[in-house]
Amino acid sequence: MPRGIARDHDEKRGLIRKGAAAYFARHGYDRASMTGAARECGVSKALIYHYYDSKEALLFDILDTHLSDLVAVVEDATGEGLPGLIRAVLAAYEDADAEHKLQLDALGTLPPEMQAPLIAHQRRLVAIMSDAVAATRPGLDPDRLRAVTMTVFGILNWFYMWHRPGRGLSRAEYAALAADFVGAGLKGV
């Protein structure tokens, strides 16, 4: 008779991919190892091999989580207007930034059927973005609207690059600041 799933298993499962998203991005995909990973969550290899069949599994699990839950913050988002999203895409990235630096640095190490629902995701993401931007700065071009709504994401997607917690502004306070600096450049634009 096979044996059934564990109660804490999608726990196990979470605390998995997030042991192993700190490993990877802070030695980076290509160089870490499935041993390292294990090492790096308290558990024996075998038990993520349990749960994932390879490296590339695990890495496009992380990804996956991590994009689809930004989705959802963001759909949820999106009645509140560009500072809205703003500030909930921050709020999203709190805890987040080696899962956001895997999607900087590692999606594209997958296989182009692991990659093409990541992309999915990534150009929802956008989409949405795109769509607040329209909202709050009616008639651009569609090729300024793109670059502006690229701006945005720039503003965003390098925040776990500088920032410290407890130096200098809080995620809240810079969210604040982002979302008037937006605001007041797309007046200009």
Given for the second form:
2 protein chains.
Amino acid sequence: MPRGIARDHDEKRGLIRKGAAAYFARHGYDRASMTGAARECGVSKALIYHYYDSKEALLFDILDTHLSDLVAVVEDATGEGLPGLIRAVLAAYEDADAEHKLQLDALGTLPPEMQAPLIAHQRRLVAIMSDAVAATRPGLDPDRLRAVTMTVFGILNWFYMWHRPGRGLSRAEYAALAADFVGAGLKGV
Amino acid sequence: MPRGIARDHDEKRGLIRKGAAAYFARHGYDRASMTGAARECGVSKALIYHYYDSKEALLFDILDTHLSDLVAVVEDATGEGLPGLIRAVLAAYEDADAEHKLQLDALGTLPPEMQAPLIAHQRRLVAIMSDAVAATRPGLDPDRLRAVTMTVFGILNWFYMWHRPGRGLSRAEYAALAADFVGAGLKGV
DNA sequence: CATAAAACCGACCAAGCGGTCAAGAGTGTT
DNA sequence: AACACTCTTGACCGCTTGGTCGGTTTTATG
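I've shown you the form predicted alone. Could you give me the structure of the form predicted together with another copy of the chain?
First the chain shown before, then all remaining chains and molecules of the complex.
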């Protein structure tokens, strides 16, 4: 009988996924080379191609893992209402800034059939958030409900662009502020 | 005496700037080739290099023009308070979605010395918005003022990501909703 | 009308890219 | 111990890229 895959196969794959995500996010997915990503991970380029079929497959795994985690976290927080959701999302982005950034500006470079399952994850997030908004502020027509839901995502997704750890409000402090802001804002629309 | 530059020099440069911006935004700056941009503009690649020194110089001109316009528009709207500012920014993004998208995800690819003047424009925008927020909601400490200001920018900058012309709320309708949302939200922080 | 520079182009180039390959080293199974 | 397969690598390949160059056409100026 042949030997199977190594016991630490998944860990090494995970290391490459994490290292490449950081490298891709820092340099921009298109501009970042596989040679550079390999160096960042401390392995040869050929080894990455042992674990992944292509640069696109690697990106897909990064985004799929990230979005799956995010959906799981958010589904667990549905019981805590809109403020709980906002807190959960911002907390989940911690240690995942790179993956989050990639999701926002590299997902579109994947071929449509690879995008589809990732977009399905995103839709699930939007649906959960939309339900929480509708529960907090009933009676909005569909167009306005969607607009307000996306407004909340704008707030959350923008956070990584301006926040610098150790400066200004902490993540948790901002989560509280954002929850207050959204809660009050919903009364005005 | 030699002949000077053509009378329509600036117009042609502007056409290249606009065409390239659309092409860059559609395909992503890094992924988009100068050959493709030239085809989009209906000129040869060599002609673009007659008007611009490099791909980076072209991107710089796109962003500098866009941000200068934006600052001008916003400075004109300072008298109309925070709702007027929100309306003005969203209106200014019309017909400039491409430039806006490029600003968000390609500015960072420029070398620092080219980024500097663009970031100065951005800071001016932030300062104006911050003043409007402070006027609407006095008494916020600096950290929270900054956080709320960035929250507003998150709302505005995210708009192009989810809005599809002709579907859902119009730009103007969303501007009104966003102004209401922010106005009410400020009372909750 | 002569002229010198701007406006414009097709063909070309070096460099870096994603990806492949042949081969050696390491290891679970028999 | 022998096998069969995974793990790991440096060298390599075809292709696209940003950018250049020599040359032709056009036009403002004297």
